[in-house]
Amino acid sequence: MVGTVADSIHRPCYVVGGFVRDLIIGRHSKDIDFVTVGSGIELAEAVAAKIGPKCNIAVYRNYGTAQLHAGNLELEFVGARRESYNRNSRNPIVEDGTLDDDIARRDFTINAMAISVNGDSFGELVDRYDGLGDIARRIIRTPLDPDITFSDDPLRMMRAIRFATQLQFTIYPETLASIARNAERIKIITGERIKDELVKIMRSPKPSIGWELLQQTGLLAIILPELDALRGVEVVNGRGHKDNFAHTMQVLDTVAERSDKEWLRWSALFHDIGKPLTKRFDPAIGWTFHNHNFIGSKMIPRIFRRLHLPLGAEMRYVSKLVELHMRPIALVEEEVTDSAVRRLMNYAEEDLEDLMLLARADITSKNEAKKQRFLDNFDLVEEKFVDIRHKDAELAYRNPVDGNEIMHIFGLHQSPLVGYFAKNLKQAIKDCEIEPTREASIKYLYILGEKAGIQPVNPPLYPLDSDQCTTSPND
């Protein structure tokens, strides 16, 4: 239909850019860009009139573009143009141009193809820079000199890495070297635009591709130096630690394989972000990173603010998982008691499943026996989650010791003091200070009574399984 309208006003018209690339690759795309020689706005208005009143049109005269929303498709129209740049800005100086001018200004060869939609040449491919061949070779390459391409618009360096990550293509060596040469130019790009590219990298099937390319080209040291600082191995007295950047990439990809939750992926990326600040060498035990989880958690708000990431629930979630990611590992290294498991459940709350997924991904030891031992222990911990939920569901219908029994034990009548005992007992169970059993509850009530200056005067109404709680705490 667009081609028919273009023919009616005697305009050559082409589908260009990403839609052509995705059509060839076989990816679904609902955004279609059209370029015409002449006014793109005039063509868009003619198409909108043809579609009728259900078509919404937005015109941006300053940019010479117009967008149409038709059903679930978004169509953008622009006139063919050529561009020149000022070194201190990525905003181009735009002039009218030919189709060849317009194709030449495109960022990569795979995006520099066009397909005619006019009736007499419908479906003809215009491919001046062998984009079709680069798709077959799975290569990201610039149509023109990459130093000019990236210096003119440094955001294209991020886009190259993003496309390489999304499509799992290789960046052409000359193009990759140019990104490294021009990395400092990224400083003129706004944080919002950089954030948009990072988010797309994180949503890719294998996000590590992008982060490793960012690190390799020097962009990471500028954009996120805290993550770049994880790279490398330091050796003292023949003892080295693992490369924490490589470890982080492995954890990130493992999480990405198992979950499409975006903020869980960011938690994986940042889970060891505090290690460079906490790294110490102890001659007796080697390298340590004590409290790196707590330090890392405190770093998250500053990083999110700088990267223009959300500062609400998403940031709090990432900070929480970074802080807690060591808890499951510490738990399986000790005796897996109900109280320890319940504490973990209370800390993690509704994010417990995500925390355990992150903890499992964090086990990257090359010692397969050691790795399997940790994973088996995680299975045990998760079985206890189920058992404790069942126990807590039963206890939700009854308190281990009710108000009547509290009055009996201490010889009290109904009073605020009974409420004091009941309230503090309930809170102690909730905070995992004691096990939610009758024995532990009565022992705790005796301690509360001692603090309040009240001694028990009667034994419990119901027999205990153990006599440990029938004596005063002073005995």
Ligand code: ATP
The other form holds:
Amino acid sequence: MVGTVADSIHRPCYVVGGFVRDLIIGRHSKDIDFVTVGSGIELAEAVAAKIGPKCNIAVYRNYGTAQLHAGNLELEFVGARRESYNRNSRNPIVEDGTLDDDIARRDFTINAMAISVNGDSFGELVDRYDGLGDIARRIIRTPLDPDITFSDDPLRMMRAIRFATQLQFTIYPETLASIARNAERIKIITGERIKDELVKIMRSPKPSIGWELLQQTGLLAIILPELDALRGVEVVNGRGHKDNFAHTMQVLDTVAERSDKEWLRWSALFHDIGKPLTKRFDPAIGWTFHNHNFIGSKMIPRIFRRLHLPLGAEMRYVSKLVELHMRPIALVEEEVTDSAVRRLMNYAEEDLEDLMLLARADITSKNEAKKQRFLDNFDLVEEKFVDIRHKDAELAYRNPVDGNEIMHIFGLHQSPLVGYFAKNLKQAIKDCEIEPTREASIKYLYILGEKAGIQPVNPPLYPLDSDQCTTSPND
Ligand code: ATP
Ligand code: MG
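Please give the corresponding structure for the form predicted together with this ligand, as opposed to the form predicted on its own shown earlier.
Shown next: the complete complex, the earlier chain at its head.
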């Protein structure tokens, strides 16, 4: 359809960039970018007229682009352009250009392909830089000199690493070396745009790919030095500690394998963030990281603010999980008592399952027997969660009038009749036949007594409006 309209106004037109890449890879992509030689806005307006009134058009004259929304498709139109950059800004000087100019300004070979939509050449692929070959080789590579590409627009360094993570492609050695050389240039990019790439890395199947690359290239030391500081092993008196960066990456990937929850993944990334600050060497016991969970959780707000991550419930959740991440392990190292398990449940509240998932992922010991022992103990802890929840649910249904009081009211000694009354009363409350109050319960007991041919002989033990017997589940 776009092709027919382009033909009717005698315009070459191509789909380009991400859509072509994703089409070849077989990946879902929701928006389509069209490039035409000449005005993109004119073409967009012609297409909009053809689609009719159900089509929304947004025109951005400053950028020379226009967007169409039709159904769930988003189409973007732009005229082919040539760009030249000035060293101190991300904003290039833009001029009209040819299709080849437009292709050459694109960031990676896999993003620099175009497919014609004109009638006479429909479906022909334009691939000046062997993007097809790089997709087959699973490589991220710049079409032109990478030093110029990255210096012109340093955001491309983040994009290279983000694509490598999303697609699990390798960054071509010269391209990677150039990122390391140009890392400092990332400072001219706004935090908001950097964050967008980090979020895409975190939502990928194996986020460690991105963080490892950020670390290797020196970008991490600039954008998130606290995380970079986890790298390395210090040795004193022949004793080293584990590389906390490698450990964190392992925990992050394990969590990502098991959960899509984005903020649980961020919690995994930051769970040991307090370690560098709390690291001490004690000649008697070796390396310690006392209170690293607590210090780490206190570091979260500053980091979130700097990275433009959300500062509300998401941040509080991450901070909480970082603080609590060692509790399940501490629990199984001591004794798995009901009260300790209950305390853990009370701390974690609705985040208990997430906390346990993180705690399980945190066990990266190479000693398989030790690892299995921890995991078995976690099974035990989780069985206790079920038990305790069960008990609590029972407690919540506990009679507002207990067995003692039933005996007192009817002048009975312990007998099956007392149990029968108590059970019936409980069932009536559970089935919502009566209100769960003492007043309603005692009335109901009188009825049960009447049916059984027994008269009450004493008044209730406690006032009708007291909650004497309704033990709360959290006591
Ligand atoms: P995704 O939509 O998954 O983020 P994409 O490749 O479609 O990936 P967009 O940001 O939508 O990325 O950009 C569309 C196309 O525009 C890219 O494929 C690329 O050709 C080009 N492009 C985008 N940003 C840049 C940039 N900073 N430098 C050079 N070319 C870019
Ligand atoms: Mg896109």
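Residue numbers count along the first chain shown, from 1. Definition used throughout: the rigid core is the maximal C-alpha set that superposes within 1.5 Å between two forms. Here the structure is a predicted model, which means the values were calculated and not measured.
* Asked: If you line up the core, does E439 shift 2 angstroms or more at its C-alpha between the two forms?
  -> Yes, its C-alpha moves 2 Å or more.
* To do: Kindly check if the Cα atom of L448 is displaced 2 angstroms or more between the two forms relative to the superposed rigid core.
  => True for L448: a C-alpha shift of 2 Å or more.
* Asked: Fitting the rigid core first, would the Cα of A46 be found 2 Å or more away between the two forms?
  -> No.
* To do: Give the C-alpha shift of H413 between the two forms, in Å, after superposing the two forms on their rigid core.
  => Once the two forms are fitted on their core, the shift reads 25.3 Å.
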